[in-house]
Amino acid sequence: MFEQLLEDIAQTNALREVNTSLKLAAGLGALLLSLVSTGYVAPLFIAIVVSGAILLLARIDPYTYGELFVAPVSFALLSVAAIVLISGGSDALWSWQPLPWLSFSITIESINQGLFIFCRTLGGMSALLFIALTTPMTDLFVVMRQCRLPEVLVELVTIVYRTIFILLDQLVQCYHAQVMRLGYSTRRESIRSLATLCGVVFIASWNAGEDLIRARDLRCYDGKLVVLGAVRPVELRPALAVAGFLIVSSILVVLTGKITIISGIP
């Protein structure tokens, strides 16, 4: 999504003013519960809702948030497949041997857990996902700060944040300039092109380190760097929100967890 990053977005959702404590609140809380959860529903009912909060509160489109939830979707199938067909069970629905040492079946247990690993995954996915669509990064380190994290690890992150889009602007650049030459027409120029884009990457990240470094020695760099952003005060609207949605989420994982999709057979 070079087009269209995740930084963009969130620095324009409608839920960017917004406390960011509220948001990381919510977003780690519901990522907590769907990993301490032993049954489905409460996983399900926190990828519906923040679900709900991210299109219908935050505004995201829903193709670009459908399009990020393809590849984790995708891998937790192909798991789900896998443990339902090799978990086994006492109730058989389908088996099959076809080497003495290798056998497949279909249980009723194997279903039930299949099924609640995808709505963990489910639920997981939207939490990280509701950070990372409403809450932009210097937010987030503004919230490092307060909460005394060491200075060196903060800086490290910030400059290693800001050298991904230094990264990703020299990528693209050259990315498209190739593909108007026609660097990518054969396959033999798609590796040479290859071959070149990353050179060219790798001398963009050199030289925006050298870069750094003298702007930083030009402004009488003493060791620590400074981070701006907004503190914005906490509303009792949103605050009563994320409470509520917390104490629910919690309730269901205490009262649902034996809960499961199919029963055994009679």
Partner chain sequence: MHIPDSFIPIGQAAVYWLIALVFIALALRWVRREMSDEKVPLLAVLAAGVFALQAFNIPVTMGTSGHLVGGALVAIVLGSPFAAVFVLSLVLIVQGVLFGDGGLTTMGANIVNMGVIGGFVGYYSYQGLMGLTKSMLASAAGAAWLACFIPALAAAVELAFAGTFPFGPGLVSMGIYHALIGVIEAGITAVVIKLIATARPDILDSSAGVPA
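Residue numbers count along the first chain shown, from 1. This structure is a prediction, so every number in the text was calculated from the model and none was measured. Whichever C-alpha set is largest while still superposing within 1.5 Å between the two forms counts as the rigid core. First, how it differs from the form predicted together with the partner chain.
- Shown in the overlay between the two forms, fitted on the rigid core, is a CA shift at Ala208 of 2 Å or greater.
- Once the rigid core is overlaid between the two forms, Asn112 does not reach a Cα shift of 2 Å, moving by less than that.
- Shown in the overlay between the two forms, fitted on the rigid core, is a CA shift at Gln146 smaller than 2 Å.
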The other form holds:
Amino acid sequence: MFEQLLEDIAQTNALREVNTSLKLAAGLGALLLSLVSTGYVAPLFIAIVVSGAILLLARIDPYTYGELFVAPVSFALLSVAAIVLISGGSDALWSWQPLPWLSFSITIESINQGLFIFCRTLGGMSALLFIALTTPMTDLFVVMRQCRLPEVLVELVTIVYRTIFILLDQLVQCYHAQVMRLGYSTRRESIRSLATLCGVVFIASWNAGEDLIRARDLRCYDGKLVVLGAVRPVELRPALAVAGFLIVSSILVVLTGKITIISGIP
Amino acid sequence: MTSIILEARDIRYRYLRGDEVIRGISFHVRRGEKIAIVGPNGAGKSTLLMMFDGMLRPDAGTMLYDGRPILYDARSLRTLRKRVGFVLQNPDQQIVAPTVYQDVGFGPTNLGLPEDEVKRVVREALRAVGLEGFDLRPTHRLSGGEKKRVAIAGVLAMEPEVLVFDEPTSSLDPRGSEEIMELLDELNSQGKTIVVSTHDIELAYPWAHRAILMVDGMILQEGFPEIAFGDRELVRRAHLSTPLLLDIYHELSERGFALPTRRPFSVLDILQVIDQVCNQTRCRASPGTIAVHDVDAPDDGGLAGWCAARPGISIGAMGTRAKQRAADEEIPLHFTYGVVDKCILRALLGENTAILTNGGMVRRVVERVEEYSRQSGVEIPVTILRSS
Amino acid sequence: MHIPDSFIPIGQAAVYWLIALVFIALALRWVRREMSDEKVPLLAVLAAGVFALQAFNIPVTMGTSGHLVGGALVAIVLGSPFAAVFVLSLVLIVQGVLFGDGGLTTMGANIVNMGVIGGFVGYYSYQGLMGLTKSMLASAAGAAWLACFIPALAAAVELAFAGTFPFGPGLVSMGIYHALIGVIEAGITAVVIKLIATARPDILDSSAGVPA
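Please give the corresponding structure for the form predicted together with the partner chain, as opposed to the form predicted on its own shown earlier.
To see the whole picture, the full complex is given below, headed by that same chain.
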């Protein structure tokens, strides 16, 4: 499970001390710009710069980053392949029709479209990973409160966060117990074991809820949650870096909107 | 302000789909007492404890706090739980927040304390359990022992009068267990009443003022530990075993030896018994001295130097502040639990020792040594080198 | 069935977000009405449970991932489609915001698909099937399958609107794939409901899912 890994990395990364809102602004800004762009250049630029920031500034281990990136990139490649083969277009460079209702073709548009989506995915993924890798959850809670999000929501989210790790622990233990008793030896057994596992986790989470209610009552719960201070000041250099990055990216979005990898019909 | 702070009068309780778990129990706890409720699993200890905090309501009988029956409306329960702090057996069930500070501060915040007050009590509570500096740690990243201490800190931060612990040392390693029991002693010396449930009689025997043996929802025996655990038949019916030192004492007694009337609670005590049995005292050397340093005393930085100047000396620390001081100044500690007794043992062999401690415990050291001197006839000099 | 960020343009994503927010508000109203204040954390821990279950990811083509959704399960156990909306929204928020796993701009669409459509389809088909077969297991299984299949179709439609995938092939592939995964979700949902019925029937007994 990546969750614990991400959280551990976030707690110890080199950009930990940078103001949380700044990091969020960088990440969300990068994400939005990637999405708004109509050409492939800007998202690609964003992906490269953000990945660079993750590897060089936050000093995240490249292997770890690669690991985290592998799954989404493979999805992206698969879907891009699908887009390239299925989208169609006016000028087919290659086509194949194995069945009357099933036809594949590679066209200029589909290649452009595929590349565009791929770069957009890279930009978005790297932006999200930037946030996940440089901002520990506990800091995010502080920001959520600062944004005046409803208390109820922040409270619920903290409960989910707190409970997840307990449940994941239990889930893993239960899974191991099942494996030790050959619960996954045959296909039929596996499905049964998996279903039981899900049931156990579901019930465990219900129990956790009842425990939580009791634990709060024990300590005279009155609807209040503890405010956690620790807001780091915004420093000039990081602020300038983020602002510069966002401005350059925005300019690219505007200027390179029409560029495609294979020109011809845009 | 009566002297009886908790009382149960003929209470009965049954779970929704089961047999009766508590079948008529009456007893009381006095202010400032250390009570151990001992019994096998399934005896109903946890159930009973939960009634002291209003978590469960007896089907029959009355639960009283400070002489008044417990009321079960939300407001009264809140007041009760401010005064009676409960620490569950499983800390995962007790920790409610993602970071240590937020969890320990949960109680005080909900009691309405302003933010800087909350900061103060949290800091003190964390210091008391030895988790200073853990404020921003995520709670799911803590070890079992650390989680337990966070749970305790969370209750301490509410500054209750009574502390109830369900199996305080379960899932702790031996050193962790020792430290928790010593923490409970420290809290008791500050005036708090402590009630624990356990099935570890070796733990309960030397620690408690009074012990209550519980089996099958009923009290089998109640009284001073040496009496409660002294009846072999009762102990057997309670599915327990006799504490080791007491067992040795009984065996020696049955062999016809004349023994001191005081039952042994510690290694020191049993040595006295053995001395009497063998009719000779082995320590003919003149006893060493015990030097006591109060770590709260205004210090000119001489403590570390004093210790360094005596390389052969054994040093013990009592209480979390003393241990913290020793860690800060890199003073090596030889004893962290049962410090006074161990130093007396060393002194009997002619060795000098030093004890780092603070507050009311300084006097306790002196009292213990004097008590020993009275009983054994061996005078051990105690010097208090610094006091506040 | 989570749609990642780059697959839907901002304008449409905003629309889905609006729809999602409306339903979240409705769900909040349901929660306030049906559950006492202190019972609300139950929903949060259920969300943690669903999160843990969804953590078993099965990578899938078409750029989205297939796994247990849990919408029907929550709706059936708690006795209301709004419960599913609420719990799944929490799950998606935690997944996306806290763990960076799942789209942020597309969260609205995902909430609509898995929470709203999944929850409502799951709940009402359960009621309908119970009327027909009187078997809790069969109805739960059927409801869970539909709550997996229909939202997948919806996702395909959204992706087609977004111009990311063509309509026909998208519908067919998402449909077929989730029809297959739906069988697993159906089976698991049925078994879980049976487990709860035997081990903790008090969870199901409580009307509208509120424990006594």
